[in-house]
Each structure stands twice: as structure tokens, then as C-alpha cells.
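Next up is one chain by itself, shown in C-alpha cells, the form predicted on its own.
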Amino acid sequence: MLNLIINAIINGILLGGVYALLAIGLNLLFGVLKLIHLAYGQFVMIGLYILYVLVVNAGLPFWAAAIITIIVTGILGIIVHILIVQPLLDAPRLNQLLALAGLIIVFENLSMVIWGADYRNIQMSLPVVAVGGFYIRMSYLIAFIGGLITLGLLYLFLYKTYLGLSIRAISQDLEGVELMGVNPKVNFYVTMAAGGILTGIVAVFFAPIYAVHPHFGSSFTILAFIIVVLGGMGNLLGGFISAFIMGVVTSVAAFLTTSEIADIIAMLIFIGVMLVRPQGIMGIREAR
């Protein structure tokens, strides 16, 4: 029994790496643009559909389809910024939320019209690997390693490049950055493109794990928001830590009970943390 619980913890940690990748883009968008991207999960859904079409219908190799998918989702992020986000940057927060909520309906119904309500997935046979008496799903392991590599590259971009440093500076003090001669509009475009690229990468790593359908994105948008809020809105490290917490909790709880009860337990933990520490694990309490 103990070995099975440890095995669930290991798989939960691997799943947490994927969750961290899912939440990091949402956190980045909030930190820089102060944008609550309600349609973030739908971007992942669109990425999965694009990947499915390129591999199954067009017959492209998975690696080629993955590159194209990441590029397309990055471009989609820029298009959404131009058409929806940028005109509403100075509008009340409610207007932004309603516009992006409308985008959810557009994406979901468009997917329904094009692909129908059926579940679609790319047939990939990945083994379960036995390591020291523990069983690890290769799909989780690949996603975990890929997620850590992506997060490492994102860290280098944000902390070691001029553009990345300016993006971080904007998230801390927009007016001060403007006085230093930095054009925030360029950084906003780059941030939205980065957010779109990250959803494409998530879609690539999700492809061996999940089947996609028109309402696929909603649950992952909620999950990403929970991780982001639990870690502290705009805090990338906090989101990273809370992603592993959610991964382990859901994995172990699902093993001991059912997946439905596991979701309930995860939500109760989230609510409990919010009652005790509303700003999140690593968030900063705002002065009243």
C-alpha cells in the first residue's frame, strides 16, 4: 500500500511539472498586463485541435506539427491582443472579463462547428516504465522534463535578456519603465505572444495524455487560475510551487478515493488556504 501511495506521489510530481507550465503563462499575463485571461484554457484546446489536424489529417510528423502548432498559438495570442486586449487595457476590469468570456463561447462553438462534439486524440503508444518497483507513465515523464526545460528557458529569457528584464520591470512599475524610455506596447505584444506560445507547448505535452473536445479548455482554465491564485497572483515562483502541490494532492487523492472526490479535496484545500492567506502562498498582502 505504501509503495502505491509513493508511486501516486511520484506521478503527482510529474503532473505538477505540466501544471506549472500551464499556469506560468497565465501568471505572466497577469503580472505584465494585469489581465485575467479567462480564455487561456481555450488556447490550449485550439492548440490540441491544430496538432490533431496536422498529425492525423495532414500526416505530418509529430515534431513538425508541434513546431507549427506553437508558432500558430503564438500568432493567435498577438491577434487576440490586437483585437480584444489592447482596446480594453484602460477599460474597467469587468469589460475585459466579459470580452474574454465571450471569446470562450466563440472558441468553443467554432470548435463544435468544425470538429463536432466527438473526443479526438492522437494515437501515441507510450509505455509505463518500472523504476525501482515504481511505475511511471512515460507521457507524464516526457511532459515533466519538457515542462522543466521550457520553464528554464523562460527563466533565462526573463532574467538574462534586455527584453525579459523590461517585461519584469513593467510588471513591477509601468510608469517608472515608461520614464526610462521603454515602450510598453512592444512588451505587451511579446508577452501575449509568449503566453500563446506557452499554450502551444502545453498542448504538445498534453497530446499524449488527453483527448480534446470543444469544452476541454474550461476545466484547465479553472485549474490554472486555482494554481495561480494559490501561489499568489503574478508570483511566478509561487505558481510553480502551488502547481506541484495541486499535482500531488490530486494524484494521491484520486488513488485513495476517486477522481471526482480528488477534485473536491483539492478545492477544499484551495478554499482553506484562501481563508487563512487570501494573497496566496507567496503573494504579498496589499495594504488597505
Given for the second form:
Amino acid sequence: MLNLIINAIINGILLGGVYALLAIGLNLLFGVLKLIHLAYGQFVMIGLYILYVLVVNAGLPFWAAAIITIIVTGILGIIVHILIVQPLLDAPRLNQLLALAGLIIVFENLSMVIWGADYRNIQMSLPVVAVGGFYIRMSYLIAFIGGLITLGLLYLFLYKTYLGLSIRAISQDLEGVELMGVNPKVNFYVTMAAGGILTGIVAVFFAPIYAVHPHFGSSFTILAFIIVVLGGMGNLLGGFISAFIMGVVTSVAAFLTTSEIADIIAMLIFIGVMLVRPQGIMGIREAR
Amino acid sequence: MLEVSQLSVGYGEFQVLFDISFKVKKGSTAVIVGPNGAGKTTLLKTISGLLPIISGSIFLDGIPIQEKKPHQIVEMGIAQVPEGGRIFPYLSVEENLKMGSFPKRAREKFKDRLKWVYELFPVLSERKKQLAGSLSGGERQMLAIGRCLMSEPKLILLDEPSMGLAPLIVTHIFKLIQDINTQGYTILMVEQNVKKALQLADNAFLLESGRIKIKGSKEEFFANEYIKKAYIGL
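To test you: the structure above is the form predicted on its own. What is the structure of the form predicted in complex with its partner chain?
Once more the chain from above appears, this time first in line as the rest of the complex follows.
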């Protein structure tokens, strides 16, 4: 019994890595652009479809398809920035939200028209391996490691480069950053491209785990938002911690009860934290 | 070094600055004094490129800069210490200083200049790992000035460095500004603390309701009856 619980915790930690990977990009976009990217999950969905086309229809090896997918979602991030986000940067927040909600419909219906309603996966089943009496799903382990590496690289970019530093500063004071000699447009483009690239990376690591369908995005957008809000919006470390909390809670609760009840428990914990700390675990309450 | 010529600026329909003309000589300290709402901050924001002009021109070393973007103006060598310092509260003290060296010409000299700024402001060195938001008002102002020096500017714009600070700290900050000027930096400062500001000035300008009313040297300002009565209280 104890062994099984430990196994559930291990699976939860791995799941947390997958969740963390999912939430990074959303968190970055909010932190820098104050952008609530409602269509984030749909970006991941598009990434998965691109990957599917490249691997199954075009017959490319997975690694090549992965690189192309990440590049395409990065470009898609820039296109969405130019067409939707930039024109609405100074508009009321609600307009941005509505525009991005519109993007959800565009992406979902386009997917429906092109690929139909079927569940599609790239038929790449990775094994479950037994390590010292514990069962570990390779696909989750890989996503977990991918999440750690991605977060590490993002950390190096944000904390060790001038561009990264100015991206962190711009969320605190836009005009102040301009007075330091920063061209804010460059920062916005880079951030939106990074947001797109991150959804591409998520798609690559999700491909062996999930099958994609036109309504794939919404549940993941909600999940990503819960993780980001729980951690403190815009706080990358907070998002990372809350991803692991959600992963472990869901996994252990699912083991002890059922997966439906596990989701309810996870939501209750989320609501409970929000009541006590509305700014999230690591969030800073803004005094304005 | 800086020449402002017949500059008019406004926010939409509402004009704030009318026909402003003045010059700041290389190596000098020029001070613009005037009451709240006279347009002092608007003037500095316009020089930094943050506000569009209605008419007129601004030259830095003979090159017109009124059409340039804020980041280009910083690259050209005009650095501003905005009102209240506007440090980045969630970056550390040292990261704030690193932001100051963002212009390409300043990056390779980051280490040397950081050492120099820490010598000027030892308190910043003691607190370099702290979040800037945890600093006191005086320390924030020092950080903002230090950050501006990191960019190796030709011209420093100071917007009300005394604002919100205790008199003793104001004296200290003004002494530092004087030291910086002595090291060869050209300074254009706007201030409400007229008496203290004039003591630093080579040249001074009185800005009232968006117009320059009086121009002159420090001595002329101190001798002017109107200035004495309205601003110094002698």
C-alpha cells in the first residue's frame, strides 16, 4: 500500500513537470505583456496537429518534425502579436480577452475543417518501466526532464542576458525601460515568439502522451491558468511550484479515490488557496 | 551641447509648453525652476522622446533629436533620472544598475562603471543583492542616479531629485550631483527646491505656466527681486 502511494507521488511529480512545462509560456506572457492568453491551449493544439502532419502524413523523423513545429509555433506567436495583441496593447483589457477568445474559435473551427473531429495521435507509445518496484511512464519522465531543461534555459535567458533583464523590467515600468535605452517593441516581439516557441515545446513533449482533437486546447488552457494563478501570476518560480502541487495532489487523490474526485479535490485546494492568498503562493500583492 | 529651440508641446488639445528656447553648455549645470504644473516634467519627457512635440526642435551636439524614439535618444547619450527615481522595484539593486548599462556602448564597460558607481554610492554596494523596492527614498534616488551614470551619458536630465526626501538627504544628494558635474558631466535639472538648486547652477531658467519667464546666471537669479520674493522667500 505504502509502495503504491509512493508510486502515486512519483507519478505526481512527473505529472507536475508536464504541468510546469505547460504553464511556463502563459506565465511569461502575463509577466511581460500583462497578456491573458486565452488561446494558449489552442496554440498547443495547433502544435500537436503540425507535428501530426509532419510525422504521419509527411513521414518525417520525430526530431525533425519537432524542430519544425517549434519554429512554426514561434512564428505563429509573432503573427498573433502583430495582428491581435499589438493593436490592442493599450485597449481595455476586456477587448484583448475578447479578441483572444475569438482566436480560440478560429483555431478550433479551422482544425475541425482541416482534420475533422477524430482523435489523432502520432502512434508513438513509449514504455512503462519498472524501477525498484515503482512503475514509471517514460513519456512523463521525458516531459518532466524536458520541462526542467526548458525552465533552466528560460531562467538563463531571463537572468543572464541584457534582453532577458529588460524583459523582466518592462513588466514593472514600461516608460522607465524606454528611458534605459530599450526598444520595447523588440521585447514584445521576442516575448511573443518565446511564448509561441514554448507552446511548440509543450506540443512536442505532449505528443507521446495525448491524442489531439479540435477541442483539445480548452481544458489545457484552464489547467495552465489554474497553475499560473495558484503560483502567483507572472511569477515563474511560483508557477513551477504550483505545477508540482497540482501534479502530486491529482495523482495521489486519483489513486486513493477516482480521477474525477481527484479533480474536485485539486479544485478545492485551488479555491482554498485563493481565499487565503488571492495573489497566489509566490505572488506579490500589488499596492496601486 | 543641448539646444532647445521654439519648442511647443501638448497633450492632445491641451498645450503645456509654449515657445521654449534655451541652451545647455557642455560641462555646465543648468537648472529649470518653477512651480508645480509649470511643465517642468513635460519638458524633460519631451527631450527624452517620450512625448511628441507640436513644433520646434531639440538639438544634441547639433543633431536634431525631436523625431527620435526614446531608446535612440538614450543611445545618443541623454540619460534621464525620472521623477521619484522610478527604479525597478522587483529587480535587485545590481540588476537595476545593469539596466542602466543597456545601451550597447555601455555594456562592455559594465564592470568598471559598476565599481565607480559603488565608490560614489557605497550604500548601494552594501545592498546590491537586495530588491530595489526595499530601499529607502534617499537610497532609491541614489540608485536612480547611479543607474543613469551606468549608461555613460553625455547629458544627464534630473527630474526633481529632492522630491519627497528629508532635508538632510536632499543636501547629500545635491552634493553628489555637484560632484558628478565636477567630473565633467553636463546636467540639466528641474527642481522646486529653488534655493538649493540655484546653488548648483551655472545657468538657470524660470518656467511659469509653460513659458520661460527669466533666464540668467546663478548670480542674476539670486539678485532678481521677483525670484527672491516668489521662490526664495528673502
